[in-house]
Structures are given as C-alpha cells and as structure tokens.
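Presented as structure tokens, the chain that follows is alone, the form predicted on its own.
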Amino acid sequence: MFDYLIVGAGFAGSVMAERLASSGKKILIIDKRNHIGGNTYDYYDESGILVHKYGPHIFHTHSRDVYDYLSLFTDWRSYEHKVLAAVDGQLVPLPINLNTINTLYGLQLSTDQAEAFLKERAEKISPVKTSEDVVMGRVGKELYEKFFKGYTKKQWDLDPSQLDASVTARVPVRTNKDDRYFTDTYQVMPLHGYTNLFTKMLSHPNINIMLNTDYRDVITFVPHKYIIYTGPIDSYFDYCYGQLPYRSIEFRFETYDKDIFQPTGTVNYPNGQAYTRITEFKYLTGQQHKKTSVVYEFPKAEGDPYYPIPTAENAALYKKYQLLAETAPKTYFTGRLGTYKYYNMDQVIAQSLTLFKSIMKDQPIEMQANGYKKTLQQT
C-alpha cells in the first residue's frame, strides 16, 4: 500500500515525492514520459553537449526557502542569463534599458533623460486590463510594436490586447544599464543538470518511480491512499466542462562546427521569422566544448501543453475545474497544469513545499534528505 500515488515527475510532483518520503510515506511517482524530470529534463546530445529537451529552464529566484531546498540536491554554477532583441537589423538587449534606447535611436541619454523620453510615449491606459495596456502604458506605440507586439502573436496566436496584464507584466522596463534579464537574489544553475538534481531529489528509498505510464492504466490495481496530481486538470476531469486551451512549442535543434553560435544565452526574434527565439546552450551550463548547440522555438497550439493561455475566458472555464476539485476525494492538485496557472520553476517549487506542510499540518517530523536533517513542527 502506497501512502500517496503521485502523477508526474517534474518539479510539482517531485518535490512532494521528496518531502513526503522524508517524513516517512511510502510514495510511487508515475510519469507518461521516459524520464524524470518533467520539462527540466536535460541530456547530453549526440556530439556531447547538455542541452534542455523541452526548451531552456533558467532558474532564479528571490526566494531562500526555494533555493535552500534545492541546494540539498545540487551545488550550483552562478548564471546570469542575457538576452537580445532582433530589431530594425540590430541586436539590443532585452528587457528594454538605457542601453536598448540609446543604441535603437542613436542617442546618448541618462538615466533621467531615458525615463522622459519614455514618460513623454507613454499612453497611459486605465484600468489596465490587457497586456497591451501593460507595456502600452510603460514605452508607448512605437516601442510597443518593435518589441512586444509580434512575439507576443506568436508565442500566444493572440493580439496582446485579448491577453490578461500578467503576461507582459512579466517583463520589465528598465531606464538603467541592467542588462540582465532576471534580478532575483538567486541567479543559479544546478551544476551538473536538472536531471542530475532529479535523481538525488528521488533518491529516497520510501520512493517507487514508474515510467512510461498513463496512471489510468494502474490506478485501479495500485492501492494508495492519496493522490497527488500534477497534470492538466481538465484532463483528470475527462474535460467535462470543455478543454482549457494551452500553447505548445516545436523544438528545433541544431549543432554547429563552431565555439559561439550567438552573442548571448538567447536571441528574441520579435518579427520576420515564424520562431520566437534562439538559446544556446553553453552559455547556460557552462561547458566548455569545440562545438555548440542551440534551439529554435516554433510555438503551436498542439502539442504538449505548455502554457496555460491566460485570457478572463480561460480563467472562467479553469474556476469550474477548480471547484470541482475541492471536491475531489483524497486527491491533491499542484503544478502549473494541476492549478492552470504561468508560474516560474520557483514558484511551482513552493507551491508543493506549502501544499507538503498543508498536508503535514500540526504534524512534527523528522525529515532526512541527502544527508540533511532537522525536526518541522509544521504551523
């Protein structure tokens, strides 16, 4: 008898794997893929570069709680990640800078005179319900068409004024020379992979782990208690109330005879080409090799689902499945596609640590987890 049957590997399902393990659950973790991992899942090609399978994961994060927890499965390389923008024939770093102003219009602003030039285009909307309202409200038409327009119709095939705030609210605009493209106090990755950090994270001997695997296909011969369910929540529901749309991506790969493919970890390309950017991944890991790899990204609407499209549509459809899941018996929804909702690889990660210490309630245990110890009394 398993204590809690949980659907998925990736970082949602594995990480309550790991806690629960340590706090003395017997756990079997079913995956449909080959590997563990989820969409982190990192290999080494054919000309022995480590690359992402299903795009480049980046992690980062403000959180200590988030980065501490991890730091038991992994030692980390500091990374922080780049990214230029494909506009009128230039490269031009992205988030938006002082740096992308100046070099885009040929001028030599300051800092103050930047947050004028972008203050005087600025077409301020209210209230701000859209994505284009967002960045519309931030740089004006103009800068608006050059950067955001186009890539957010092909990432989403929707114009952003159909799409919520929180979409390009994701992105900042800076009148500074930060040029990187995150700012959290945890700019790291894990040093020897994701899928390296997987194998520790499910080391545990209290943890089954079952591949290739629809859960339907065991459910009912498998005894457990609980399930923890981290795939598309309509899915789970046999779409009942219809099907949440999610934007997929085709994944390009290509190795080239060369030591540098591109002049940064990434390279948007707002308009012109049908993908949305490239990633090369030495810059990400670290390695050093005589050849490169990269990915171009084809977004799509079939496919694995990848992002959960975040329109008040969506939102409304996604509520009924929600509701529906409170009243799901011993079951427990997580993860981007268990709660239809954008979040970053953080944010997944402590979404499962709160669920595991909701679960845990009142419960004080000992937890072991690669050599690490300590007594929660959970509040």
Ligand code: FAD
Given for the second form:
Amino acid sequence: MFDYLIVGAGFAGSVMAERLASSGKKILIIDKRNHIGGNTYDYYDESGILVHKYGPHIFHTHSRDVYDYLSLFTDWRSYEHKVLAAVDGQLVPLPINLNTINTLYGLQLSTDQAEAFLKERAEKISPVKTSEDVVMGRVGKELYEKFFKGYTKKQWDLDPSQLDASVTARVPVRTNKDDRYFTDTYQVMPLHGYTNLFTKMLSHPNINIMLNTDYRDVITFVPHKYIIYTGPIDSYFDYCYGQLPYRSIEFRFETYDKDIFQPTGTVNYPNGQAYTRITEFKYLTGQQHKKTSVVYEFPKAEGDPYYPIPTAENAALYKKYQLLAETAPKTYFTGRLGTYKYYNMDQVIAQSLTLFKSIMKDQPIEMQANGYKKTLQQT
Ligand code: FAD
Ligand code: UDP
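So that was the form predicted on its own. Now I'd like the form predicted in complex with the named molecule, please.
To see the whole picture, the full complex is given below, headed by that same chain.
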C-alpha cells in the first residue's frame, strides 16, 4: 500500500515525493513521459551539448527557503540571464533600459532624462487591467508596439489587451543600465543540470518511480491512501466544465559548427519571424564545446499544455474546477497545470513546500534528506 500516489514527476510532484518520503511515507510517482523532471528535463544531444528538451529553463528566486531546499540536491553555477531583442534592425537590451532607449533613438540620455522621456510618452491608464495597459502605462505606444504587441500576439495568439496585466508585467522597464533579465537574489543554474538534480531528489528508498504510464491506466489497481495530482486539472475532471485553454510550443533544435551563435543567452524576435526567441544553451550551462546548440520557439495552439493562458474568462473557468478540487476526497492539487497558474519553477517549488507543510501541519516531524535535518515548524 502506497501512502501517496503522485501524478507528474516535474518539480510540483517531485518536491512532494521527496518531502513525504523523507517523513516516512511510501510514495509511487507516475509520469506518462519517459523521463523525470517534467518540463525542466535536460539531456546531452547528439553532439554532447546539454540542452533543455522543453525550452530554456533559467532558475531565479527571491526565496531563501526554495534555494536552500534545492541546494540539498545540487551544486550551482552563478548565471545572470541576459536578453537582446531584435528591433528596427538592431539588437537592443530587454528589459528596455537606458541603453535600449539611447541605441534605438540615437540619443545620449542620462537616467533622469530617460525617465522624463518615458514619462512624456507613457499613457495615463487607470485602473491597469490588461497586459496592454501595463506597457502603455510604462513606455507609451511606440515602444509597446516595437517590443510587446507582436511578441505577445505570437506567443499567445491574443492581443495584449485580452491578457491579464500580470503577463507583460513580468518584464520590467528600467532607466538605468542594468541589462539582466531577472533581478532575483538567487540567480543560479544546477551545476550538472536539472535531470541530475531530479535524480538525486527522487533517489529516496521510499520513492518508487513509474514512467511511460498514464495514471489512469494504473490507479484502480495500485493501492494508495492519497493522490497528489500535478497534471492539467481539467483533464482530471474529464473536462466536465469544458477545456481550459493552454498554449503550446514547438521547439526546433539546431546545432551549429561554431563556438558561438549569438551574442547572448536569448535573442527575442518581437516582429517578423514565426518564432519568438532563440536561446543558446552554452550560455546557460557554462559548457565548453567547439559546437553550439540553440532552440527556436514556435508558439502554437495544439500540443503539450505548456502555458496556462491568463485571461479573466479562463480564471473564471479554473475557479469552477478549483471548487471541484476542494471537494475531491483525499486528493491534493499542485503545480502549474494542477492549479492553472503561470508559475515559474521557484513558485511551483514554494507551492509544493507549502502544501507539504499543510498536509503535515498537525504532526511536526523530523525530516532528513541527504544529510539535511530540520524540524518542521507548525505554521
Ligand atoms: P510539469 O513540469 O509540467 O510536470 C507535470 C508532469 O505531469 C509532466 O511531466 C507530465 O508528463 C505529467 N502528467 C500530466 N498528466 C499526466 C497523466 N495523466 N499521467 C501521468 N503523468 C502526467 N520557469 C522558470 O522558473 N524559469 C524559466 O526560465 C522557465 N522557462 C520556461 C520555458 C518554457 C518554454 C516553459 C513551458 C516553462 C518555463 N518555465 C520556467 C516554467 C517551468 O517549466 C514550470 O514552472 C515548472 O516546470 C512546472 O512544474 P510542474 O511540476 O508544475 O509541471
Ligand atoms: N513579452 C513581450 N516581448 C518580449 C518578451 C516578453 O511582449 O520581448 C511579453 C509576452 O507577452 C510574454 C510575457 O511578456 O509572454 C512574459 O515574458 P517572459 O519572458 O517572462 O515569458 P516566458 O519566459 O515565461 O515565456
């Protein structure tokens, strides 16, 4: 008898598996894919270059707890991601910063002058509700159209005015020269990759792993007390209220017989091309190799559900599933698909750590994992 049957071996499911196993529970973790790691899975391609199968994954977090927790299973390399955008025939920094403005407009503005420049152009919008409002309110129409309108249409097949404000709010605007994509306290990559991290995380004797298996095919004959579900929530309930929309992506990998392909980790293509961005893995991983591998991302409607689509309508539909989930006996939902949230890795990890604590809240326990020992406090 397993204590927990966990569906999905991405971060959401694997964190639950590891925490519960380390507190003495017997776990079966199931994934329909042929590997652990969910969307963060990485592997060495034919040329021996470490690539991310489901698109570039850059780890960043403000959370000391999340960083400390993952540090049980990996060493790190420091990595601050940088992005350039191809606009008006030039490659300029994204997020928009002082250098972006000066390069695009042939100016030599100071920070104060750049603030005035943006203030003059920004539109006064209140309340800020949509992804269009966010950007128009920060930089005005021209920069909005150069950097955000076309990219967002490609990525989501929606106009920014149809998307929740939180989507484009992920990308800040700066008037200094900071050209980092993220400003989190911890910006690191697992030294030997994500799959290696997951292998360590799931190597506990209380954890059994079943791959290439849809949980529906085994659930009736594997005895278990509880379910933790991290797949798409609408699928769990047989789409009883209709399908939740997701955005998918086709990843096209190329290997070039040269040391370096592009000047930075990612180049975004807001306009023109069918792909949104190209990422060169060696920047992310620090690998030395005489060839280089990149991935082009082509967003599409059909395919694996990668992105929940943050619109008011979809949030309302999710709410109905969430209410159903709250009544599902002995079943917990977590993760990007399980809770239909456009979450980064660290948010998913934090969400699962919180769920673990709430499951265990009545019984403070001693957890032990790879030499790490901590008494859980009741929260
Ligand atoms: P997943 O990793 O999707 O895991 C869910 C698992 O459940 C899957 O492996 C799936 O096969 C399995 N499953 C589903 N249904 C079933 C079933 N019926 N039976 C058995 N198994 C099932 N985050 C960052 O922090 N930084 C980044 O740079 C970043 N880049 C990203 C780039 C792309 C292109 C994408 C799509 C996402 C990116 N993310 C990034 C987000 C990150 O991928 C997620 O936050 C994280 O992987 C979610 O983990 P999860 O466990 O919730 O879901
Ligand atoms: N975005 C944009 N232009 C860009 C980069 C981002 O319009 O060059 C918008 C777009 O809507 C995108 C969102 O900002 O989906 C969030 O960007 P992020 O890079 O965080 O997306 P992710 O890495 O999650 O795909």
